[in-house]
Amino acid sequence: MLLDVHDLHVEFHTRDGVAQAVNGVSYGVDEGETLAVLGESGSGKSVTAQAIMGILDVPPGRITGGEVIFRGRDLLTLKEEQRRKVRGAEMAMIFQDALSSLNPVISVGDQLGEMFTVHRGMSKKDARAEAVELMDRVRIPAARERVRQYPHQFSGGMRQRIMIAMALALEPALIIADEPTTALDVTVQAQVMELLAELQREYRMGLILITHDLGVVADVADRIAVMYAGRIVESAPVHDIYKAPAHPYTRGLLDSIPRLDQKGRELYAIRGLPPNLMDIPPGCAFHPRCPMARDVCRTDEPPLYEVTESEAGRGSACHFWRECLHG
């Protein structure tokens, strides 16, 4: 296993109380595998990724438990200087908003080249040549001329390609892509996802793709982990999820995807709102919004049951997963 996250807990101390952002998350990704992490805003997807990368804002954030085993080392036990050597060189992150992640007053070539001057000790000339090669690799036209341009001179899709190039610069073993297509139109989304999948196959990287859009991951993910209120509520191979979800929340996410064969019908929406992380409901956190909720759901928190009627390694945190699976 390239990355093994086990029982991770993260909380945020605020003026109003303690927000339990991540509550015992466990998942893993192998070399060459793509894990998609799904869920609504506030479910804990990005906070988990920040904890893995070691870029969590501390304070107010605090990791209160768990392990992040990467290539046999628990990253949570490393000193900051050691973590810094892992970031970029061994694992990298692609952020959601490329425009705010790139420095507006430094050319994209210098920003890409910095990876090589800092981590590899290259000269500026050699680093600039590597930057051009990276821009070519992510299919930015006229890379040799555009390497001197600034982020605002690129379109949203091209800026996202620069972020991908920056993440790839040192050929890391793992990339975490946090909502990499959110601000892009549908056509550019498809191009960016296709590029990510192609580069992952070429480099045999592990990829964690964080998104709220089930439609984005159908063709690229191997496995899916669905998060709600800081927990994994379902984990399964991608085709199992689409064929027969074993958790009501996953089913609700799937039903809310617009479909061509439902023209003229009202689009389905999961009722209610995600819970306040400072006041998570007892029992199953999803029960106030769940059409299948019963008394036990309001009092007993379900473990991640092994779904025995499917492939090994599939789990669902629902007391009535069998009914959901066959519903």
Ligand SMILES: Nc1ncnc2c1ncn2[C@@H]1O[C@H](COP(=O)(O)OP(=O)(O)O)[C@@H](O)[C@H]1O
The other form holds:
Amino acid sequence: MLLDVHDLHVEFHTRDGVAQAVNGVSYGVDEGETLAVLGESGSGKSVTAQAIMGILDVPPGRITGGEVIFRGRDLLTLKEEQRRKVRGAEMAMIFQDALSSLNPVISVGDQLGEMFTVHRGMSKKDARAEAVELMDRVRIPAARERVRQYPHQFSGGMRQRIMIAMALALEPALIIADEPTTALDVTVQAQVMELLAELQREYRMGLILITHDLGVVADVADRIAVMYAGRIVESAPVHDIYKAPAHPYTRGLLDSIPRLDQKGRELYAIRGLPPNLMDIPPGCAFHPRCPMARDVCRTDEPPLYEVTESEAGRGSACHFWRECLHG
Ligand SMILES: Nc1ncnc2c1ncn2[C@@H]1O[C@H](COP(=O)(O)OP(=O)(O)O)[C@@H](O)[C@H]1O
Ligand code: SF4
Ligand SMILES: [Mg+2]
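The form predicted on its own done, now the form predicted together with this ligand:
To see the whole picture, the full complex is given below, headed by that same chain.
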């Protein structure tokens, strides 16, 4: 396993109380594998990623338990200086909003080039050549000319490509892409996602793709981890999930994707709202919204049951996963 996150806990201490943002998340990614992390806004997807990358806001955030084993060592035990070396060189992150991640007053060529001058000790001239090559790789037209331009001179989709180029620069073993296409319009979304998937295969990287949109992951992900209230509620190979979800929350997410073959059908929306993380419901956190909930769901927290009918390692945190799977 390239990355093995084990029983991670993160909380935020605020004036209003303690938000339990991540409550025992375990997931892993292999070399060359894409894991999609899915869930509504506020389910702890980004906070988990920030803890892995070592960029969590501390305070108010605090990691209160767990391990992040990357290439055999627990990153949570490393000193900040060692952490910084891992970041960029061994793992990199792509964010939703390139405009706020790129420096507005430095040309994209200099920003890309800096990866090579700072981390690889290259001359400015060589670094510039590498920058142009990277821009070619992410298919920015006229890279040789555009390398002098500033972030605001690029379209949203092109800026996102630049951010992908920055992440790729040092050929990291792992990339975490946090809603990389959410801010783009639909056709550009598909192009950027395709590019990311292609580069992931070419470089044989591990990729964690965070999204709230199940529609975008079908073609690119190997596995899916579904998060709810800071926990993984279902974890499975992507095809298993599309065939039949083993958790009612996953079913709700699937039923709310628009489908071409069912035009005109009214879209289903999961009723109610995600829970307040300062006051997570007892038992199964999803029970107030679950169409299958029964008494036991209000009192007993479901563990991540092994879905024994799958050979590929599948888990569901639902007492009634079997019914869900066949229902
Ligand atoms: N900087 C912060 N300060 C306080 N609470 C935070 C902060 N960042 C995240 N949280 C809490 O963690 C929860 C999960 O956030 P996040 O991981 O960003 O959700 P998402 O699944 O949408 O990426 C938020 O709903 C919020 O309660
Ligand atoms: S444990 Fe109960 S409330 Fe939770 S998802 Fe399963 S059926 Fe629904
Ligand atoms: Mg997020």
